[in-house]
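Coming up is one lone chain in structure tokens, specifically the form predicted alone.
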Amino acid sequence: MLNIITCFKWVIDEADIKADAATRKLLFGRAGYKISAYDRHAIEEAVRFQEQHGASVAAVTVAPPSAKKCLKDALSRGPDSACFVNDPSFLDLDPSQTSSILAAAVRGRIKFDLIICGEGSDDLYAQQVGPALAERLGIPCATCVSKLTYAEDEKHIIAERRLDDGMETVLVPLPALVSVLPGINTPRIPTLKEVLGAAKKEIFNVALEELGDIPGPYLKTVEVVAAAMDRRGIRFSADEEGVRSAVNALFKEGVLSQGVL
């Protein structure tokens, strides 16, 4: 039988976030969090294998202690059991701290054949602590993963990679870890029952001075501002020479040149 491990990251919802007028700085306050995107599709291929193949998943994730209530959400998806590993220090973490915590808190804790994680996050988007985390645990990496299979009988797994110029099909030997792409399936709206039902899961604490040395952050974020969109103002109507005018502007500002069209 498989086991698997899933890791997610809890995110603050970007659809709660206001931005300043005048600063453009963002505005937090009233911002509520949810379990990445990506990171639910790595949920989701989890609890898939374990449906076709058996396998038992542990979800893991690396938060403050005040993002418990992320583990329910997690587990009411399908996962067996969730590790939180958590500190009040554990914020605005940077990639190599996140996967030096993972590895330290997997490693001799958590039996696994496979990690599955999300190719990015929401906020950040690094796209480097399950390359960073398997290079961590000496295992290989698989990236950019839309289709993966499990042949059972050779013990290895079968990755599709999507690249800028094309597919790529990869034999990974386990244990391994692969970060997936949204488009490989569609994470499940967990019912009522399963909702009640990951209350009865178990959750295993990991604190930080359990872990041993954790390096400080490599980057460090100074400023987040939204995007400014300089608006041209330029008004017309919908007819041919309305929008023939507004065209004949936008080439005298510079803003088209000849052959854009």
Second form
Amino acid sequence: MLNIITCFKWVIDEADIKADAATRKLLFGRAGYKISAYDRHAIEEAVRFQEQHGASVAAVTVAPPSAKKCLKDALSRGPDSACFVNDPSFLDLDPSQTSSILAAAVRGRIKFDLIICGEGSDDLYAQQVGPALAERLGIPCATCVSKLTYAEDEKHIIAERRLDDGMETVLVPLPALVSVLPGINTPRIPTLKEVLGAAKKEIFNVALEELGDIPGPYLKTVEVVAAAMDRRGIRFSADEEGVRSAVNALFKEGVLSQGVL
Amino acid sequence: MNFQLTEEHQLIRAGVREFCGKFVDPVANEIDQEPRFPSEIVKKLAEQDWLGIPYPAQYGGAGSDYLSYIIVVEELSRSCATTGFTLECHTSLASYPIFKFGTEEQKQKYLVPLCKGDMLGAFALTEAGAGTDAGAATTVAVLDDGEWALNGSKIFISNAPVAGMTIVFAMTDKTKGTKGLSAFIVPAGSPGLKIGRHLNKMGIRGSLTAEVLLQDCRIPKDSLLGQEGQGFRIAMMTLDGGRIGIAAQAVGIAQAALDESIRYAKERVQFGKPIASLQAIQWMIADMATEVEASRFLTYHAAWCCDQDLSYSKEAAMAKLFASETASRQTNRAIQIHGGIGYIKEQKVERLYRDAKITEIYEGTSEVMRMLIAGSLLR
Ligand SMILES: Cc1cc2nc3c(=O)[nH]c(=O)nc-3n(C[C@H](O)[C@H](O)[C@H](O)COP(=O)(O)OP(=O)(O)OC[C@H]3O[C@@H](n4cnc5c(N)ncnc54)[C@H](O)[C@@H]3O)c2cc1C
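So the form predicted alone is up there; where is the form predicted together with its partner chain?
Below is the whole assembly, all chains and molecules, this chain first.
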């Protein structure tokens, strides 16, 4: 039976973020949290494997203790157990730290053949935690995976990768890590019984002291402000002349270049 | 005292919101306009374990509490009042009497498929001459040759055309008034059972509302629900719980009116700025939000009383009274905030305005709610 780890991040629900009109500062006052949407696909893919091949699935997250609520949310989506790697200092971690913490938490503690991550997180979308975790664990990694199959007899997976310049199909021996794209599946909406059943599943807590040395951050956030979109207020008519001037305007702005045409 | 929903309740709400965004919102307008019964959505409700929320797992239910059920009705109604009400009628009006008064055999035969969504249920109390005055029912049931024979007709029966079974109230002893009323389980396809006219409604237009005609309708002897003469009590207890469901439906409609109003007020520009910057609009929005929140608390409190095994009849009446009148007021204000466009079909607020009104009428009118509340205070 396969042992699968699926990693997920508890992020601020972007729908709740407001921006101050004058300073463009982000206001998080009443913002709720949710499982990063990409990671819901990772969890779903793990659960699909569980249903099709009889795998055991552990959902792992690194977060401050205040994020405890995320565990039932994750467990209601199908994993058998959750591993909560938590410390009050686990706030605004950069990807190198998160991957170190995950590696330290997983190594020797959770058995795995396959680790499934989301391609990136809803908040940072750095796309680094997956590959960095694989590197630290010394296992192969396939990113941008849009289809995953398991060759049960041969102990490898076949991953279809959606890349900028085409599709690539790779055969990866297990143990391995994949990071998945949203197109890979449609995450289920947990049924009521699944929601109620989440409370009965096993949760492992892992504390900072159990992890050994965790490196400091490489990144320093200087400022976060809301993106402002300035409109030029130029109108184009729908006739030939209008289309021509719209195209010219795009050239002038550098949106289009001669090379593209 | 704790005003916070449990993690489970929050997850349930998030799940229904996601469900609605995916499956209900895209078709809610069409359900109202055609109108059509949303059978494909009802099937999905079953897959989510939402058709038997407060009933135990041994009867096919989800084994959850009443508050979970109320949250689901609220959120479904926020997207589509027809869908919210269909679930409410099925769960509160049709399933509850069997859960509370049915024999083990009746529960296995009917409650299990009802909870699993293998059949929908209906509840037939009202008659042309017996609405608020349910004791004036003229439908009769007599034992004949080892079977019950039912004769009479019911009106305004929700879900009847799609129901696998209907709880029918009929007089077994006319001389006793309300004490002569009994409840029966009438399976679809029973000889002599006919679905009459479908009624063309102002709101919840996708919900099926029809006459139920009983012409020497024959059902087995063991179809009696509870005791002979217990029908009025069964009906009243069923409606007590149902009213919390209707209150939740009203809260959902009122919340949707508020959602739409906030969105529109920020978008609509007049005199060079969004109308949301006008105090006249701000005050309406503030009042709407406050009344919606008050309705929600009354409704959740009634559901909580029910979950705590406390008496909840007065609480349910208060919740239904306040939430239903709130829904009518807020949908009216929402149209006012929208101006002319709010009066045009295919605008959600136009539908909400029509959907809200029924919550003041069915499962006991506002007048009846006031009578019940006063009655319990002045006893
Ligand atoms: C869409 C829809 C769905 C329905 N679904 C169902 C269903 O599934 N099953 C079912 O059995 N019924 C159903 N009903 C019936 C509904 O419950 C009744 O319409 C309601 O109880 C009111 O009865 P009535 O229409 O006969 O009004 P009436 O009883 O005639 O009332 C008319 C007016 O008089 C007032 N009034 C009556 N008596 C008193 C009194 N004693 N004191 C003060 N005021 C009083 C009422 O409040 C109301 O304002 C449905 C109705 C509708 C419109």
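Positions refer to the first chain, counted from 1. All values reported here derive from a predicted model rather than from experimental measurement. Here the rigid core means the biggest group of C-alpha atoms that line up within 1.5 Å when the two forms are laid on top of each other.
(message) I want to check residue 248: does it shift between the two forms by 2 Å or more at the Cα, with the core superposed?
(response) Residue 248: C-alpha displaced by 2 Å or more between the two forms.
(message) Is the shift of residue 15 between the two forms large enough to count as movement, that is, does its C-alpha move by 2 Å or more after the core is superposed?
(response) After core superposition, the C-alpha of residue 15 moves less than 2 Å between the two forms.
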